[in-house]
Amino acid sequence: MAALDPVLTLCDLESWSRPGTALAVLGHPIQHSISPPMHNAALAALARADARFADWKYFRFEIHPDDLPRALDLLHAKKFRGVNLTVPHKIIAFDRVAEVDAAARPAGAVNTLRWSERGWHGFNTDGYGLASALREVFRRELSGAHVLLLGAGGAARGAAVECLERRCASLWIANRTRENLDGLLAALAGLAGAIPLRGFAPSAPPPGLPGGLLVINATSAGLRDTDPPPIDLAALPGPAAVFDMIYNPPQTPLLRAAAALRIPPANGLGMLVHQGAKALEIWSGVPAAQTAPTMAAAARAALGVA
C-alpha cells in the first residue's frame, strides 16, 4: 500500500499559513481515507496542462464532531477552496452552511463544500458517485431496480435520494435505530411518490421483499474486520448484487458473505472515485469524466490494488 499523507488536526488548522489553493477532507475517523492521494494525483495531472492548478493541494483532517463548527469557520477564514465531508459530518454540516445546492436539499446531508464570500455552499455528490459506480462495476442502473439500502446516515441519505430520483422500482431501508429510520422515511416520503418505500430492522427482514434486490451498504459496519455483516444475506430472497460503500478495507465481512453465496460483490472504491471527481468539478470546473481515470489509478495504487 502506498504511503498516505499525514493526518492533520484542528491544531494544525488553527496555525495554518500554507500559501496556495487548499482543499481538504474532514472525518472522524479519517485515517483510512485515500482521498488525498487520489485528488492530488488528479491535481498534478491538471497542473501539467494548466498552470492555474500548480499550487492546488488536498489534505485530510481528523475532526471530532464537537469541533466541526470551529473547523468549518477556520477553513472558511483561511480560504480553503473546497472541503469534502465524510463520517459523521455530512448531516451535522447541513444546517451549518450558508447555502445548500437544490439537488442536495432532499438528502438533508452535504459531502462537498465550496468557498464563497458569504459562507460555504453545500453539495452532495454521493448519489452521482453511487450511480456511476453501479453502472461501471455491475452494468446496472438504479432506474427500475429493487433496492435494499442499509443505513440511515449521511451516505444513506444521498443514496436514497438518488434511487428515488432515478425512479427505482422499490426502496427498502434497513437500520438498527428506529428513530433514525423513521426520520429518513418521513423525509423521503414526498420524493418517493408512488414508489414503494419501506423500512425495517436488519435483524428481521420482512415478508414481501422482492427477489433480485440490489443490496447497498451505507453503514460503517465493515471498517473493522471484526465487524459482523450489517445484514444476513442468506435471509434475503436471492439478491442480485451487493455493493458496499466501504473501500478500505477492500474486502468487508459483507462482501465475503456475498462471495460465499455467489452473489456479485463490489466495494466502494468506484463510488469514492466518481463522487471525488464530481467534487473536483465543483471546485475547479474541470469535468468529472476528465479526472476520474487518474483518480481511479491513484486510488488503486494507494490501496495496493492491481
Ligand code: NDP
The other form holds:
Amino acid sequence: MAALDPVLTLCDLESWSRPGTALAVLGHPIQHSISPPMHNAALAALARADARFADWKYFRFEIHPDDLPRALDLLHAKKFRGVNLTVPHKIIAFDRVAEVDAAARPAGAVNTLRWSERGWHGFNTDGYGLASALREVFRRELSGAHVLLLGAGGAARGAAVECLERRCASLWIANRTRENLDGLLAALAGLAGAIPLRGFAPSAPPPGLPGGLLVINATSAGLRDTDPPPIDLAALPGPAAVFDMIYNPPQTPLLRAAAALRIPPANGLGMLVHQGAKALEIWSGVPAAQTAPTMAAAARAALGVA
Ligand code: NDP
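Now that we've seen the form predicted alone, could you pull up the form predicted in complex with the ligand?
First the chain shown before, then all remaining chains and molecules of the complex.
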C-alpha cells in the first residue's frame, strides 16, 4: 500500500497546483515512511461521515536538510494545512517556525506544523505518542518509571521531556556523540528539578543504574539490519521492558536481543499511530482517540503485519 504513494521532491513542490487541503511529511530519507497510507486511511474514513474532509490528502516529500527552509517556505506559500517532520528535520525546523506550542518548547524539536497567517505553528506529538504506546503495549506509565533513553536527536528530545513532565523516577540518557548528549542534558536541567538526570556513553553504563529500567531506543541504529544494537542489554541490571521507536523494520537487532534475554520487546508502530493521530487532531480538530484505530489498521496493512 505504502509503495503506491509516490515520493515527491522539492521540484514537485515548486510547481504545486493541486486543489484541496494538503498535508505532508518531509524526511531524508522518506521512502520507509508509512505516514501517508495511515493518514489517508483516517482521512477517507472521516470523509465518509463529514464532507469537510472530502478533499484532504496527505503526501510525502524527500527533502534534504539543506532544502528544508525553502521547502517550508513553499509549503506555507502553497497553503498546506499541516506538515509532519521526520529524520533529520525536527531540530532544524524548531528555529524556523513563527510560534512554538508551550508543550513543545522544552523539547527544542517539532514534528508537527500547522499553517497560520503568521507562519508555521510548531508542535511535538512524539511524547504523547510514546506515552500512549507504552500504556498500550506494556500497560506501563512513564510516571514513577526508571527510564533509560538511547539517543539525543529530535525524537529523544520529545521523549525526554515527556518522561520528566510525567515525573519519571529517574532519567538516564545514553548517546554516541557526547556533544549532542550534553546539549540535551543542559536543555533538560531546568525541567528535571529533583528528578535524577544523568548521561553516559552507550559503551560504558555507569554504576548506580537502577534495576527494572524501561529502555527506550530513540536512535536510528536498527533502521538497517546490519546496525549493531545501540546498547548491550546484557550489561544493564535487569531491564523490565525494551521499546524501540523504529517500526520499519518491525524487528531490530535491539528487539531481538531483548527477546533473547526474555525482556518484553515492542517496536515503534504504536507510537507512530498515536503521534500521527494527535497531529491529525491538531490539523482537523478530530480527537486522536477517534482516528487512532483506523490509522493502526492502515499502518499494519502497509507494513504487512498482522
Ligand atoms: P535524529 O536524526 O534527530 O537523531 C538520531 C539519533 O540517533 C541521534 O541521537 C544519533 O546519535 C543516533 N544515531 C544515529 N545513528 C546511530 C548509530 N549507528 N548508532 C548509535 N546511534 C546512532 O532522528 P530522530 O530523533 O528524528 O529519529 C530517531 C529514530 O526514531 C529514527 O529511527 C526514527 O525513525 C524513530 N522515530 C520513530 C517514531 C515513531 O513514531 N515510532 C517517531 C520519531 C522517530 P548522534 O548524536 O551520535 O548522531
